[in-house]
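In structure tokens, one chain follows: the form predicted on its own.
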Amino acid sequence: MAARMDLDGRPIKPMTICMIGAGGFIGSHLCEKLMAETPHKVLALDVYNDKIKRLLEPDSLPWAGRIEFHRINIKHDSRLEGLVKMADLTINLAAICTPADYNTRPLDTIYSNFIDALPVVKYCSENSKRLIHFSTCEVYGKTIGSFLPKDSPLRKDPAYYVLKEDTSPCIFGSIEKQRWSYACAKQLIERLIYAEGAESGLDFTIVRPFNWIGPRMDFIPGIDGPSEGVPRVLACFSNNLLRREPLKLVDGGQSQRTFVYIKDAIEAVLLMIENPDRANGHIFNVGNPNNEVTVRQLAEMMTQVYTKVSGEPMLQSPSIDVSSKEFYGEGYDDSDKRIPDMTIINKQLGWNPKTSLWDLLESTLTYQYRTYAEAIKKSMAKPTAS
């Protein structure tokens, strides 16, 4: 493997990375990238390893010996500090981050995203280890523009809805709206990390993902995840498409979102890993402002892409409207738009996303159709009388 150079032309030394949550969607893609393209070693920590199993065996793989799986629940495992000490860098991806859980499991959500992350920050700070912490675009909450009158011309001014790491306020709903339990916990751990940097000299980078999409994301209920529970929007729509059901549009699908391809986003993370002088002390939005759609438009596009990928005809009624109370339960609230400002990451790391929304949806739905279609058909088949 040729010597890798950082953005300033210096050789990159091989490092050991302690990755917490390595078995998840983002972790599996990051492990894949690190094994295929870098000399770095990964201590992969998670409760499950299904999504990275193929990286761990057999011993004949070219990266054999550079990735170790440690089955750990960071809530209560005394091995955590030792693994952080063994590494040069810790990446914390562990979180409950499914919107349906924010209402129904608010305590678990707060503990997972704040309390359970505290020891990770503490061990990095006390042992002078660098930390890359994954937060969320949800820390921004609602846009300023959402509070303006519907007919206000200011709603079209980017200053009122484009989200900037260093200037945008974080505006949450009332305490009764438990949907914000996740965002609030994530914001508080960000503030704690920032304070550790200011007071204790912790080297940190905070990542705010804006809807990262791609193969292996989330779960398909009853197939590669629990039968109960609701995944995030793209996996919800994929599940409906695979089962030939209408896509459910919460409150008419009027919320607007931007989507970025996981492989583009992982390029950004690798730049953070290998360019600490440019990344330390920064918070980075990682998204694609060019891929903005309403949830209704996303449903329409996914239906078209799925028809192309599967060859199946479109349903006569491809979508239905449901209320947020009916879909998520009491206490749900939402942000209107989430458009990332890309100034800081572009200036510091020279990163820009490349993949269009159509292309990332085609890649994701092709993977899901090939992986899950047969299993879903079997699960839906009615037993015949003997």
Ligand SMILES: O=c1ccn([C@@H]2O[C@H](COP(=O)(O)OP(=O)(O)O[C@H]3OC[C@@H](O)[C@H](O)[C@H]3O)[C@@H](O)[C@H]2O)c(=O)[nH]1
The other form holds:
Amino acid sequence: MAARMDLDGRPIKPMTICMIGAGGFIGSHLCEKLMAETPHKVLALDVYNDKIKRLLEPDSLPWAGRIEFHRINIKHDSRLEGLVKMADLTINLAAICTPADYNTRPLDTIYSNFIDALPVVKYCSENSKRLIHFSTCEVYGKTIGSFLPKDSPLRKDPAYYVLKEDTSPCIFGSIEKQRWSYACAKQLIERLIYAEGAESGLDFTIVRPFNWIGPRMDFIPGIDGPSEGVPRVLACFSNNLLRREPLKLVDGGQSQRTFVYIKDAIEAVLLMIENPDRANGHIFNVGNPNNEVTVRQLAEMMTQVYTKVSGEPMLQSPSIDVSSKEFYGEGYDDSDKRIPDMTIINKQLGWNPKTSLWDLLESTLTYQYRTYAEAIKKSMAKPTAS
Ligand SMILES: NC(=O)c1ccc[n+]([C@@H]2O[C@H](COP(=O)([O-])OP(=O)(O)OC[C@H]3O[C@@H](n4cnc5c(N)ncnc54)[C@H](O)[C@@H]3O)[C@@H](O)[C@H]2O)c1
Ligand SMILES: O=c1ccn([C@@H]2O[C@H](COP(=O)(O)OP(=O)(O)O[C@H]3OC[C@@H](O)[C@H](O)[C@H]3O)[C@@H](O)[C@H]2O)c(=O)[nH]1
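Could the form predicted together with the ligand be given as well, to go with the form predicted on its own?
Full complex below, order starting with the chain above.
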């Protein structure tokens, strides 16, 4: 492999990366990229490894020896510090990060996103190791614009809704709205990391992903996850499409999101990994401001794309409305609109997303169809016990 150059034209030295949560959606794509395109070594930590199994065996793979899986729950495992010490860089992806959990399992959510991340920050700080920590766009909460009167012309002014790392406030709902337990825990760990940087000289980068989506995201209920489980929207809608059920629009599907293709976003993370001088001390929004839709529009687009990739006809009523209380339970609330400002990541790393929403849905739904259609048909054909 020819020597890789950083953005300033210097050769990049191979490094060892301790990746916590490597078995998840983002982790699996990041491991894949690091193995296929770089000489770096990965210590992959997670409680599961199904999504990276293909990278771990057999021994004949070209990257054999560069990726090592450690089945570790970071809540209680004394091996964590040793692994952080062995690495040049730690990337922490571990978290409970599905909205269905925020209001129904708020304690687990807060522990996972704040308490369990504390030792990771401490070990990096004490051992002078670099940390890339995964936060979330949810730390912005609701937009300022959402508090303006419905007919206010200011709602159209980007100053009231575009989310900027260094100037936007974090606006959450009341404490009974337990949805915000996740965002609040993520905000506090960001503040702690920032303080470690300021007071102890920790070299850190904080990533705020804006709805990264693609293959291997979450699970399909009843196939590779619990039947009653509620994953994030991509997997919920994929599941409905595969089962030929109407897509459920929570509270009318009026919330807006910008979706970025996982493969574009992973390019941004690789730039952070390999350009520490440009990434350290920064918080980066990583999203695609050009891919904004309401959840209702997302449902319509996914229905059209799925019809194309599966060859199956569309349902007469492709979606239905459900209340958030019915779908998520008490204490749910929502972010109204999420457009990332891209100035900082553009200036520091020259990164831009490339893939349109239609194209990313086409490749993702082709994957979903190939991976799950057969298994779903079989499971639906099984007689149910009476
Ligand atoms: N996907 C997105 O669009 C998105 C958006 C915003 C923030 N994020 C953040 O990015 C990170 C990764 O997200 P993802 O989408 O890959 O989620 P994911 O759930 O697929 O991955 C998280 C992984 O962490 C592991 N994990 C959790 N607790 C652990 C523990 N105690 N010990 C060991 N492993 C543990 C899980 O088993 C899982 O494999 C999270 O911190 C999440 O909050 C993701
Ligand atoms: O079946 C569904 C699922 C979800 N939705 C809606 O779709 C929107 C997006 O829902 P997602 O499950 O993808 O999650 P959100 O975008 O709200 O939050 C996510 O954002 C960033 C990360 O930190 C987390 O991955 C997650 O919190 C929400 O408005 C939700 O109410 C539906 O209308 N129907």
